[in-house]
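Listed next as structure tokens is one chain, alone, in the form predicted on its own.
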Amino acid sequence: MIRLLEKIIQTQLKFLLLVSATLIITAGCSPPPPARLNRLQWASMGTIAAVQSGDLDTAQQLRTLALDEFAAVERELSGWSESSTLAEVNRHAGGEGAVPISQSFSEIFKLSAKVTRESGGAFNPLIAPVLRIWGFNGATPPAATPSTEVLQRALALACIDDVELTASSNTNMIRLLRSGMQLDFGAVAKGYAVDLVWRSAREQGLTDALIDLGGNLRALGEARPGREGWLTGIRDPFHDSRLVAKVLLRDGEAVATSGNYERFVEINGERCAHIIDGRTAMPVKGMAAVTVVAQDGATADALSTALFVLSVEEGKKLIQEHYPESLALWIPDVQPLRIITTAPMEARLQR
């Protein structure tokens, strides 16, 4: 597992360095040579965290904020630490009493439950028991494809209506009603952590910076005066040193990508990606990557997973009905490379 984590971080670092090189590209025509951006990076939450700004003092202040916020999120939401609040909630599944949680925990659960219902269960924060059956989250991959019976038993524990949340201005409590249920915020926690840093930065008057946690980005202001935001690259899922396009993140916007190329297991010689369809308990096939630009990091993170699971048509409908301000791009798992976008994303892309 340690070797796998190191490989993931090395892959992410290689790509994030590539992306950082694209962020100095201007949005205008015939720009002057760009001044150097200050990028500070470190390991956090099992991935690479970074901040960027043309002003070194801003970058340093933002890094201090991010160190504190990311550590706080990990203490609460880590699926790997037995001392996290998440682990405490999962240990009490099926018990009589509810577990006290923070406002942040309550917020991230409510967003997750919202996307779960809007996506018809394609996105599901209770999918952890199914993930372990497939060999993820520290479990040993099975020698053969799990049986339908085994998968359905685990999927029965993934009903969002079996979670009781009591939330008010001064009290937040949560209870998982059935023994064996497990919450897992892996598909939304990094985007949410970026949002917390973004909020704190705004409160302190910081601007013109970019926050990055494992490729979950959110923009503050613009890279340089007149650039209207931050230009970021969208990775080619078939070549980790290439970009398929670039998209300009405007002030406050966030981007997240879900892909099948970093976490997977091999069963009977077949590669199974870690993104599981919350409706069927099966690994998603046919999609290589989905990128979403949204109004905040947690939404972008959750939607990129939901759209990876749904068909393109279903995903476009979800965006249109519930997130019309969001942009989406799909790359099917086929060759030659094919890109599908919503109309607003196509209008924003730079190829």
Second form
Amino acid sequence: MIRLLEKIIQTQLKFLLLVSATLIITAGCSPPPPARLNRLQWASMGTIAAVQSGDLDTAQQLRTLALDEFAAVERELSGWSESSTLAEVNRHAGGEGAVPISQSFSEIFKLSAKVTRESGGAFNPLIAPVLRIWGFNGATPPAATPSTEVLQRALALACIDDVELTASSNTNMIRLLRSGMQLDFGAVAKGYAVDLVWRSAREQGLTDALIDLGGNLRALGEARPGREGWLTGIRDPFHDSRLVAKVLLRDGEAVATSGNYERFVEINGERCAHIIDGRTAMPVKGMAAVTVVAQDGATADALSTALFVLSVEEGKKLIQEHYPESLALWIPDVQPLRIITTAPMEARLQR
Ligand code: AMP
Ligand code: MG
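Could the form predicted together with ligand AMP be given as well, to go with the form predicted on its own?
Full assembly next; the chain just shown is listed first.
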């Protein structure tokens, strides 16, 4: 509970920073004075959700859409609720029958499996048994570093080929073939939820708004006429109140950040991050934050987690080969602050 509260408070901070970064640009430097942005925010999916728009009516309509979509995603994909579809799928692991799932569940699994293969298993939505050993996902943190044997046994349950997905236009079913397997969409569900709201908003003709779920943002149109998007801040992971740079999100683009500063456990006095290397079962060290701008929220979310695990070189290769239109920025966990970018990110950054 304390960890959850901490996360909410820290996410609130992150949210406020992103908002203030947006305000920096909308303030502009010449007349006419900026139109006020309307910002509506509420608690959702264990974090802070928000919508912004210069038009109050748009912001209110968007909030109504977001409330519905986020609740639907939670019913399907929550790792915390016993009654979610995800919990049912996990309970049936190793059983005979497949579990019916929604189109959304199927889509999010397909994207996760794709990134798992592309990242050589660094990203893996089946990492949950390993996460629990390290004291995450509601488990008690261990008193000492878990043994290699225990970790390897849990890692052996994280084979993406042991998931059977039957997807057609009207039926989607999933089956985890081995007992003890567990899916966890913590690395991608928020970005995906933002996409669902974004799509519904588009269908309803809403524009010029920003959707945010715990720092997973996606842009509709622009903040003000002529701005060509929404300027968002990239937070300094070592100083809550500072931004390291800003990046303009063009219409339809999304941004996500993965960091080691929000959720961690301490074992033997050492801080262990909540992102685990799917190849070794060990918490990732050496990286403070990774930010990715992509064409949609789920991709940005999945890639920021994948790139957090991979080395910078491996991450650059992954982006180049599979997501050439995406932008990435790394902040290693060293002082003084160092920023590494892909060339397209560098070209878009405002410092
Ligand atoms: P994010 O903040 O989007 O980077 O997601 C972090 C969350 O993803 C963690 O809290 C875990 O629930 C989950 N996770 C941790 N390690 C991995 C991994 N290697 N692959 C996929 N999901 C992971
Ligand atoms: Mg992520």
